[in-house]
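Have a look below at one chain only, the form predicted on its own, in structure tokens format.
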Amino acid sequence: MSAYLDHASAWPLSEAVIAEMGRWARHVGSPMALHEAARGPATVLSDARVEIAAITGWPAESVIFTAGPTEARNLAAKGALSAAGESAPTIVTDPLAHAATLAVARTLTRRAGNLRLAPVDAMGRVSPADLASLAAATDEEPGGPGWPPLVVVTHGQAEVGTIQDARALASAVRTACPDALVLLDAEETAGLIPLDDGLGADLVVIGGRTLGAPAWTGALLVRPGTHLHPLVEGGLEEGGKRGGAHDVPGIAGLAAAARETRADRDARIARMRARATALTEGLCAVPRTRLNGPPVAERLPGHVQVSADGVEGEAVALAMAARGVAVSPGSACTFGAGKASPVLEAMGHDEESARSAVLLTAGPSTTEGEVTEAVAAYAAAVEALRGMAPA
């Protein structure tokens, strides 16, 4: 590929990430051993607790390293519901949420509870009232009063790039039902945003790749006070909460991301939006193409989604491919299912609009010439499908 536009699947790792992952690949020792080859290991972990808690501001104890962010999103639903002895739960989200967090969603209503999804406007935002509004409808649910609901705040949607204000989500809700256990999505903005004091929630889902750590790096950050049963349950790893051993090389990749994410947050982002920016004026060029979601400004930094008329997103994606230049369809959860977004389609977009979705990503290193090319590739290939494209 000529062209990576492409970071909402996988960032490439600095320079600074890869030598710290690779020295500790070759290391031999565990962190749980008592010998003097666990040191070192023991204290890359003690250290990265460090790192990874400075996200939030909270205690070094609240984080739980997992093997990426799906795997926090399940840990934090079933291991927080698990730990209020709740086992008819009321969870209330919004359909635009992870595929994952609506998963775990309808497993653990399936049998008894409620799932309640709040309404979205054409820019994918949740109304604090509304949210707070269901979170307080518990009376006619099972087990009544005294059942507090989880709620799940996706900060940043990976489709569309909407932003959420989670802290005024998280201040509604807490006002409406004060014992709810809130839970905030932050994979798409952890390194991107501020999420100080966890925006108000009590427990912070962070995966390593808008960190510039591996994507199968993450983490749930669990506000000191709040209860949590493991999900994966075996030795004291991760105080109990989480067993199995450490993933060393990743977790040390994870803590130097954050690191050089730190250091370089607001020139990162500014670059990445100026990127964006210039990638949706080339796009929108295109004649019948309109952005999707809010304006750039607005927006996750870098994320551009836009939607062509007379086109199949999948087969725009791959068109691109072909010229040289990653791309995404507009939904990689829906992508090879032959199904409209949908994101796009709680959004009020049609069907058409909801399949022609094409996602393009930029990050810190994309450079002016990786967008011309990939603007070039964009208007080439829809040019192309349409001509095959019956009358």
Second form
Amino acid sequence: MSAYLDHASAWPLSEAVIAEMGRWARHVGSPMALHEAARGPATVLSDARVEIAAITGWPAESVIFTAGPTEARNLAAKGALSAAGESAPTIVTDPLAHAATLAVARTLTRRAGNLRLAPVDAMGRVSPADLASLAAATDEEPGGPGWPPLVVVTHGQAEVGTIQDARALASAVRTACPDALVLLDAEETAGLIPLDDGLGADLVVIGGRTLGAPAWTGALLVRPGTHLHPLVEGGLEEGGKRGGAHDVPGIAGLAAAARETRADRDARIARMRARATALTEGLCAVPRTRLNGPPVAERLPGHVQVSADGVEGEAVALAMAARGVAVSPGSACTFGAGKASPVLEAMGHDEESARSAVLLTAGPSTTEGEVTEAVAAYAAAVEALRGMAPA
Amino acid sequence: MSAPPDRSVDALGTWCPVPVTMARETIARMAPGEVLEVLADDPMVFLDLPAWCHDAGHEVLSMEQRRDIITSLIRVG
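Show the same protein again, this time as the form predicted together with its partner chain rather than the form predicted on its own.
First the chain shown before, then all remaining chains and molecules of the complex.
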């Protein structure tokens, strides 16, 4: 592979992160044991808890390590509603929420309850007033079925790069409905955008990827006082909220990556935005190609999604792969479903535009040369595919 | 109105003996006379927690259930 522009799927790990993971992969000893071999892994967990908790500023005990952000989303929604004794929940989110969030919401409301989706504008933004009015809809009464509502805010949108004003959304929901449970999905923003005090949320999902850790690592951060039941039941692990053996190497890598990111955040964001700017200019110079979502300065760092007339995004991604350039079709998560992106359709794109989307995501180590290669491969792929289309 | 507890254990969603074990691990780091709050929703805590406190020399100050949540206050012996 000569150019890697698929950081939406996985990031390369730094040598320091790999070394830390390797060190603990070689160590024998469970952190839950009583003997001397437990001391090292137990220290890894306690230190990592402090490091990850610092993302929100909440206490170390607020951190529940999970196998990636999708498990954390499941734990947050199912665990919080279970602890609230809710069998007919009201869930409020928007159509740009992560596919896992929407799946969990549909499962939880399959037999009873309500799923309400707030509208989004052409840039994918949710209005605080809309979200608050859905949370405070009068179908439910305090203490009755469907109360309190669970409101899920997706801080950074993975396909189109939209960044929500999460603090304003959470604040509006709290004003309209003080008892609401607010879940912030920060998979795309942890390590890149400050999440002080969880931006007002009760539960915060983070993933390792944007911190520079393996994509299978992550955590749920729980505001003190928020009640939660476990999703994976077991013993004492993670304060009883997540049973099963700990992924000590993964957690060590997550903490090491978080330390590196904290020390270098502004510089890496500047590099990623510079690469995204160059990518956007190069890609949009291809005739009849346009950027989807907000402008570079207002979207996730390093994130570019474009649509071009007369091509399928999946075909473009495969043609670019044949030229040694790694990108994703419009969505890194729903590739292969054979459907147009529901995210783009919710933002008002027609089916052709939605189907033609290609996602290119730069990371801190992406080079100017990779950007140049990607732009050239994209231009060649679009030209070739348009040439194959029936006249 | 009673003073706030010195420490709190959230054992919601776990089944006995986990709430008792969590209480025991936390109390091990507390001083005599301090008060621990235990939140649980397994009704077995009504039996298990007082029994363990009796054996271990701690005092159960109160156990109250509101909806599903049982709040216990324990004074460390």
